[in-house]
Each structure stands twice: as C-alpha cells, then as structure tokens.
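The data below hold one chain only, encoded as structure tokens and taken in the form predicted on its own.
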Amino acid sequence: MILREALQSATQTLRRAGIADASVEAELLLGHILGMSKTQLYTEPERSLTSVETEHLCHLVRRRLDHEPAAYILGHCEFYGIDFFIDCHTFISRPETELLVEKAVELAHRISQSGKRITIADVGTGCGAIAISLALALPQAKIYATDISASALQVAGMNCRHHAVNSKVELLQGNLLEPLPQPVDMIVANLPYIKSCEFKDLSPEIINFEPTVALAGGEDGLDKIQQMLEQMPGKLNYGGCFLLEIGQGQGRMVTSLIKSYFPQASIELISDLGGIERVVKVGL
C-alpha cells in the first residue's frame, strides 16, 4: 500500500465511524507511525509502506474507532502552541484554556513591574500544561504545580524536563492548595466543573477514557472550586489574585460563591471566543 491510499482508507473508515475531523485524524495517525508532518504526507504520496507500518497503522485505527482519543494513542498533545507529553492519567488540555494561561501572563507582567518575583500555584496541574506554559511565558517567575495524582505528576515531571523548567516549576503532591510551602502572588486552577448530571451527555471518548477525578465537579460543579476556597486563607500574599476555569452557565453561581468566602474581592468574568464565559479573575 502507497501513502496516498493508506491516509484515503483511514479516513474512510474514520468518516464511516462517525469521527468528526476524520482526514484530520488520519493524517495525525499515518505521520505518527511515519515520523512526517502534515505537509511531507502530502509531498511523498506514492511512498510505499512495509507491513509493520501499515499493521501499525491498522491497530491505531481500531483504538480510534473505539473511541480512545488521538491525542493519548498518540501519546502526546498540543496545548498553548507546545508540545506535552500525557497518558491516561491525565486530562486532555484544551484550547479552551489557553484564555487561563493568557490572562494569568499578563496579570504576572503588572505584578512583577515592580521588579519582584512573582510565585504562581496552579492547582491541579495534570500534565502540567499550564505551570509549565507560565514558566515559559515568565522566566523570572516561580510556580508550584499541585496535584492530589502521583501518576499525574510523573506526566507533569517528565514535560518539565523535557521543556527545561525543573529549576522555576516544584511540583507538590497533595489536595489543591494544601501541599504549598509559602503563600503565593497568584493561584491559577483549571478544576473539574462537570456537574453530576452532564456526565450522561459526554463523548465515550471523555467518559471512557479520561480520568474522572479531573472531570467530576460534584452536583452543581463547583465542590473543588468550593474546596479550594475554603483552603484560600493564608494561601494568597497581600494583593493576590487567583484565575479559575468555569464551565458554560456557571458564571454567576461561582461569582456568588466567592463572594461568600470573600465579599471584598473584585470580580470579573471573561468570556472566550465563543462568547462564552470562561474565566473568571479575583482579586483579594
């Protein structure tokens, strides 16, 4: 079989499965077995495959088609323009919030022009996404990274090493924002905010194969971000702020839920792209 007719199969039989973003997926999968980018599939199309290569291609076939998603067949994924590792053990990034990472650089920028060094938590850090995507974004800063999963953290130390920020990322095991050392000028979480009631409505892909508990937000949604709250005290430096992710339709619970722990705090809710609600930003 010739390149062009193994990506024409796969697609084919992705598209037949009902995977969204077949042709899509079946270039990520022939250029993973390959070792060739999107571009090199389509300059080379009459390059023959041995049958190691096309039975490789064949068996990442059958895991798409039940329903393992892409990005841990292939062992990695895309997230803030760089590359991570992950596993099972780790939630999936998504682009979604990559709005996290941008917001929390440019709050990090205001607070550092005083020429301090800025110490940043991001709680519940998976594989690591976004402590390591601030330690790239700000050199001078330093960033614990918690996780209550020990196999999360392997992921997450492994991406450190690879992206060299062993030296500004610490990652702590422990519940949210117990296992910090020192209060923090900024607190970043993306904390599961999936309702009970929603987990029927997901994609096999997300109920059969990533971790529940970076899933699982409780009845309303909000029982980490509860949680986490109510660790908050002594956890923030004079002046500190914190950014969480939010799901669809929360905005106003988590508003007034913060707004009972802290009726001070200054609070603005900032929608994505799609105009949806996604972060919201706190200042103590």
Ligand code: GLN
Second form
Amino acid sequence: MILREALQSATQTLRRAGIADASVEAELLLGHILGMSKTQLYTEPERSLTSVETEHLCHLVRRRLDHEPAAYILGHCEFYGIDFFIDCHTFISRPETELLVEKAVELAHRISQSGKRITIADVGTGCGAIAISLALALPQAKIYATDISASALQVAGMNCRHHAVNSKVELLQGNLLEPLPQPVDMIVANLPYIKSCEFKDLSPEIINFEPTVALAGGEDGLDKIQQMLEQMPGKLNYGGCFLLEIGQGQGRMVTSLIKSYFPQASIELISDLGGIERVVKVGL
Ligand code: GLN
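Switch from the form predicted on its own to the form predicted in complex with the named molecule and print that structure.
All chains and molecules follow, beginning with the one already shown.
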C-alpha cells in the first residue's frame, strides 16, 4: 500500500465509525507511525508502506475505533504551543485551559514588576502542562506543582526534564495545597469540576479513558474547589491571588462559594472566546 491509499483508507474507516475530524485523526496516526509531519505526508504520497507499518496503522485505527483518544494513542498532546507526554494516568490538557495560563502570565508580570521573584502553585498538575507553560513563560518564577497521583507526577517529571524546567518546577505529591512547603504568591488550578449527574453524558473517549480522579467534582462539581478553599489559609502570601478554571454555568455558584470563605475577596469572572465564563480570578 502507498501512503495516499493508507491515508484514504484510514480516513474512511474512521469516518464510517462516526469519528469526527476523521481525516485529521488519520493524519495524526499515520504521521506518528512514519515519524512524518502532516506536510511530509502530503509531499510523499507515493511512498510505500512496509507490511509492519500497515499492520501498525490497522492496530492504531482499531484502538481509535474503540474510542481511545488520539492523544493517548500518540502519547502526547499539545498545549499552549508546547508538546507534552501524556498517558492513561493524566488528563488530556484542553485548549480552553490556555486562557488560565494567559491570565496567570499577565498577572505574574504585574506582580513581579516590583522586582520580586514570584512563587506560583499549580494544583492538580496532571502531566504538568500548566506548571511547565508558566515556567517557560516566566523564567524568574519558582513553581510548585502538586498532584494526588504519583503516576501523573511521573509523567509531569518527564515533561519537566524534556523542557529543561526541572530546576524551576518542584513536583509535590499530595492532596491539593497540602504538600506546599511555604505560602505562594499565586495559585493556579484546573481542578476536576464535572458534576456527578453529567457523567452519563460524557463521550466514551472521556469516560472510558481519562482518569476519573481528574474529572469528578462531586454532586455540584465544586467539591475539589471547596476543599482547596478550605486549605487556603496560610498557603497564600499576603495580597496573593488565585485563578481557577470553571465549567460552563458554574460562575455564580463558584463566586458565592468563594465569598463564603473570603468575604473581602475581589472576584472577576473571565469568559473565553466562546463567551463561556471559564476562569475565575480572585484577589485576597
Ligand atoms: N492541570 C492539568 C491540566 O489542566 C490537569 C487537570 C486535571 O487533571 N483536572 O491539564
């Protein structure tokens, strides 16, 4: 089989199974097997595939037909223009979360204008996407990245070494803010916020493959956020701030939850490009 035919056949198989963006996914799988970029795939359409390569493609297409997300099949995802290793122990970082990083970078620049070396905690770091994006954007910052899952932290460690930020990002295992060794200037978190009743509506890609611990937020979706607010005293420096990603429609409830713990807090809800309130920014 030649490359053009392999691409057509994989695309058709995925499309028939109802996989959205079948051609993009076929390009990803084939590019992964052949170690070729998307552009290369189209500049060498006559290249023939060995039988091992063809068999490998069939195997990966079958995994995708079983609803395994392409990011897990490939073992990496892109976030904030940076490539991250991931595996079944880590959530696949979503483009929505880039807004959280953008806002954190803006705020960190403002705070560090005073010449201070800012300290930041990324809570529930997963594969380390937020912490590492911040470390690369803010070379002066000291970053702590916590996660309850030792397996997720192993992946985060690989990513830190790969992006040469292991001296700037300190990985800590534990529940939310608990493992922080000292108060920080800023806390950033994309905690699980899916309500129990929403689980039945999730796609098989999410429900069967992404770690439940990275998704489940309890009955109202806010269990983890509430736990973190409870742990907050003593973990944030005077005048510190925190930024959280929230789910669609959670803005009002999160705001009143934060007010109940910190009545004096200044709270701002920031919407994404789709007009969905996505990030809550809190100054204490
Ligand atoms: N902080 C990680 C991310 O946004 C993991 C989030 C999670 O596991 N809920 O990608």
